[in-house]
Amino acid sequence: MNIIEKLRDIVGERASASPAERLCYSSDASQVRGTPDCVVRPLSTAEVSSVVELAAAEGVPVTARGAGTGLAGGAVPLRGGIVLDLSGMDRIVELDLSNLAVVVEPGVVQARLNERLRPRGFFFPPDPGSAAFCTIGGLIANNGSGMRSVKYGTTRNYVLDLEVVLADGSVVRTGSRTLKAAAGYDLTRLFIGSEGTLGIITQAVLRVAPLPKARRLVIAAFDSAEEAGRTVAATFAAGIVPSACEILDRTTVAVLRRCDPTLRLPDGDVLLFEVDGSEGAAAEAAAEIAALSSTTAASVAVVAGAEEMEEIWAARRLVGAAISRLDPAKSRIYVGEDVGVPIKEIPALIREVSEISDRFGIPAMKYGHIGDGNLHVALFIDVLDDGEWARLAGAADAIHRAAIRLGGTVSSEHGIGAARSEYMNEQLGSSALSVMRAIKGALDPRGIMNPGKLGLDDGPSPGGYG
């Protein structure tokens, strides 16, 4: 019997070695490509870990794979065997809001997850750009975050427990309902931000937050992106936190207003920065942080319409996806797209991103998360020139290796996977990935878990199963 008969009888025709099928799970949004040798499509976690106990038995590679969303290639099965499209887990199986807290499947869309919670009053913070359709698996298993993460913090920062298969099939709770514990070594921490590659989860207990019960808009244009860096960098020293703090560069702006001429924003380099709280908390906030940036912006207002607040965040969910609307014949690149530096560090960074752009003759968009210090550059080629290609590639290279100079990370919210896997000794140490290369070999001694990635092992050979 073969793998892929082994396989149907655990989940019956939810598992394919087409090659139609293969295809479509061959890539995510990023530019790395692999083929798995069969599709499985689990509903339960009984069905994950069978499927796991087989692949373990047989050597066989297990990618897990949410709605394939990722930028860098960490749902990509770089060396074949199966991938597990975990998207049929998608039910929220209880909200327990009077312990602050929501049990979901992996995956659950993150809108969902918050259409559900919103009209009794809680949020699940985490705002990524792509929340209409990421799942809350592919979040959880990269850490990913968003536009509110300065005030709210990153997916961390609300997982309380874990269901994950281990890579023997066996099951594994990683805490517990509690808001706070002190018992023993903190393993839902550990899987957060794995990648897939110690254990495959299955479902997750998450803390949810109060909706705030007011919300301002402070825009604030500059004459260059290192001015806004700069105001950046003395609101948080004048002990002001907001709820979001984003830069649009003037380029970015220039793409949003082909795309909405109505849209209201002003000219230049431009700051957005949302405060929330009560009536008086956010009107003050907001105040705070008009009066600041209005001593270096050539222009600063405050929204405080919902509806106005709403068109112009819509807008920011756009800009990926926008930047065709500047020039049609350029397409934008998922590279170099995703670094961070400490805060007092962005106008450096912001700089060092022009020089670059200038130096490899490739157009940026910067943009970004820019109050954490996360600056997401758009870089944009035609695809049909081999020599923008290699430019483009120099261009990553330099963006990523400035943001380690500068102490920052090659990715603040986006993963690793197999795109910055190169850099993890660079910016983490031999000592430091060594450390993690240990873990990995404890809970994965076959090196079955989404080989490739993170810079951790060489994993399993493609193809020739069964």
Ligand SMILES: Cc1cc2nc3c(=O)[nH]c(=O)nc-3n(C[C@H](O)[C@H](O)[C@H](O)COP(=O)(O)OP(=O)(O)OC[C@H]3O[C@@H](n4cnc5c(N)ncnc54)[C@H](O)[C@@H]3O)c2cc1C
Second form
Amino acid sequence: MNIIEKLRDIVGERASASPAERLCYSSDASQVRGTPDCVVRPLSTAEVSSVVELAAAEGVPVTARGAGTGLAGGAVPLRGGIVLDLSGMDRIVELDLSNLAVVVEPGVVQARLNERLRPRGFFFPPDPGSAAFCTIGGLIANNGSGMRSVKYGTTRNYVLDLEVVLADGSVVRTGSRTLKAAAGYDLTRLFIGSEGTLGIITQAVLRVAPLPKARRLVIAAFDSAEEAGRTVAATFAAGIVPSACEILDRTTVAVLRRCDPTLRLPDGDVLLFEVDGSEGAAAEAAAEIAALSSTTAASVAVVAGAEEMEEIWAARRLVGAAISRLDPAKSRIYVGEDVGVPIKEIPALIREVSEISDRFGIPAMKYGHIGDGNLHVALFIDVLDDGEWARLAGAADAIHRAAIRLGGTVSSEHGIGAARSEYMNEQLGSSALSVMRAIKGALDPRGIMNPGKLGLDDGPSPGGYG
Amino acid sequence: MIEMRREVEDSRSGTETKTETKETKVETAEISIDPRTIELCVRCGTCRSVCPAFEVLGWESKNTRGRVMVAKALGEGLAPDASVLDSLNTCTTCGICAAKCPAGANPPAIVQSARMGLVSQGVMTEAQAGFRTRIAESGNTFGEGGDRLGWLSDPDREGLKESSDLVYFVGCLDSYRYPEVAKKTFDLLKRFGATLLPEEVCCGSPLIRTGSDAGKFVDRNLRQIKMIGAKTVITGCAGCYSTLKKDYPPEFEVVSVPEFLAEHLAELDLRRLDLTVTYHDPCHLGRGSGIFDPPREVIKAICRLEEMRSNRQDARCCGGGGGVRAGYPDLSLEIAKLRLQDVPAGVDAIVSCCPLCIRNLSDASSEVEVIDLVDLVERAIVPP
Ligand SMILES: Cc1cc2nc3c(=O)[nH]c(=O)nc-3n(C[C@H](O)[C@H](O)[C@H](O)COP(=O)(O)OP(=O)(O)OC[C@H]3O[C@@H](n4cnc5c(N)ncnc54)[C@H](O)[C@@H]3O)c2cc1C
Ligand code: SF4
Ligand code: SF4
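The form predicted in complex with the ligand is what I need now, so please give it after the form predicted alone.
Every chain and every other molecule in the complex is listed next, the one we just looked at coming first.
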């Protein structure tokens, strides 16, 4: 009996090896490619466990996949084998709000969870730009985060307990439902950010937070992105912690305004500071930031209307791919898009990225979570021009190396996957990487869990561009 | 590799369609779609959250992004087996993905081009082939042999004007499945001088949507429209509206029944009814053509309107379009059931302006009646 038949014995029609499925599961939102031999859509922990047990027995790689919105090829089966599409395990199992906890399956989409929580006055804070379509499992496996992580932290701060299927098919629970626990190694955190290389997350107990009563948005425009960067550093030095702190460089602002001419954004390099809390606290913090920015900014405005704030955030969330709306011959390619540096190095990073963009002749929009040092660089090219692909790869590499040189990271939230695995040694150093490899070897001795990722094993690293 | 029907068809300019069905094996199908339109998709996955077929089926190949990948791969030599055809043909062409796509891609247009590329090489599903055969043989999507104007009363038939500024284009569905709606619509429109095409045939929508050429039918209708001298063609079907507007030469104005009724509200002399209804925006009329307000104006002139949970630009699909009702009836019904979850509690009826939506939603709805806007108007007309 071949593997697809054995998989059908476990999940019935929810296993496929059809050409269309093998093609459609061969990529995520990155440029990494790898074709699975078959795809399985399990609906329960028991099914996941049986599939992994089978894979272990046959020595077949297993790659977990949520919504496939990852930007590093994490969900791409580099060495073939089985893709486990967990997006069908999408039940919100329990809202346990008196314990500030919810229990979810990994396929729950972030926004669906927040739709359920909002009427109850709570929210799950990690808010990636992909919130409307990425899964909680993917967020946990990538330690994803978003605009509000500057105040609320990343997914890591909201996971209390996980149910994980290990590489031999056995099932473990990693934590407890308590908000604090001091009981040995923190296995929960071990699996957060592990990108499917240690086990398959089949259930998560998440901590949620009460929704703030009020929000304000301060919009400040600057003559240069470096000036904006310095203002962010000064704001933090003054002891103010905004709930979001985003930069949109002048190219990004121009793109947004051309997409939606009614959008009220000033000219220049723009900072968006959001503050939240009680009415009084939000208003006071907004006034403080406005006063502080006005010494360096060309213009400062405070927005209090919920609708206008949401319009600006919605435009911000979609900016990544919007360039094609202005010029259909240009596409945004997600490479070198997620670097991060210590906050005080932000002006230097911005300067270097501009220089790299000029040097390689690849236009760049710079935007992102400047408040936590995370700069998204949107490089865009004509995808039908091979020469532009080559220069793009050069520019992305230079951006990654610049971030490492400035004491930063090649990825702040999108993960390493296959797209950035070649930088792991340089960023972490060989001793830290050896510890990671030892952990990997202990939990997955046969190397079947998402092989080829995180720089943990030798062999083909990036799937290549294009 | 699957067995498929291969048909040989003449081009748009040709006269009769020669349908020569023979079994064939297709290894690869080269299709050419402007790579720019495909490359616009950056595979971000935004459309996963809105594609109705995907919500039911759950496989990547059955969502927007997957279909774009399949269309691209066909151009690079992917063999069009059953899984490929199912990927492309489970799209209802509802267009909500295009409305949400941050990169400005137009996936239903890509799907339609891919279907067309395959069909032109004889690669198609039974359902696609069925449309071609039935419409070629009978001039309507059902293969009905009967009189298309069977619903018309004898005096009306005799009194039909041979020339007029205004023509009512009935469409296959109302002609054969909802003749009473056709009659009610014509009763309203003839007050304003409307006439009918003497030999109306299918507008071509089902053919175009499923990848076939409709030139012959476009020509036949167009010839009659010109003969009558009509400046305005009015239709009560969202599919016909979209096709007449976008796939016919722009030689006449196309007006939907709800637009016409809203425009002439004052002349209709309607009384108010003690009802609460909700309104389903047909994809091709609402999102596809921007007609959101006129049906609502008419409803509000008659009774209370409570919106569906998703409405206007965000309205979810009924599941009937794009050949899905014919090709994948179970999927179509499941999508309709999802749409019914948007209906507010306690309404007396679901009103819509497209017989295909009405039919699909009715099949899935056991509780609430699904009616045409014209049915509602007729109930509100003060008898003379
Ligand atoms: C337009 C756009 C905007 C984005 N914005 C942000 C942003 O602001 N912040 C951010 O952090 N990310 C962002 N991302 C990246 C992406 O959405 C996140 O990385 C997200 O967490 C991935 O979730 P997913 O469900 O798509 O996971 P996938 O891409 O399917 O998988 C991601 C990784 O998680 C692993 N995985 C998935 N599910 C499981 C599981 N149940 N058990 C074990 N491993 C699993 C996979 O193997 C893979 O390594 C953005 C992406 C796009 C396209
Ligand atoms: S939303 Fe647009 S760009 Fe994103 S995957 Fe869908 S079609 Fe492609
Ligand atoms: S047009 Fe509708 S059914 Fe087709 S891919 Fe887009 S969202 Fe899905």
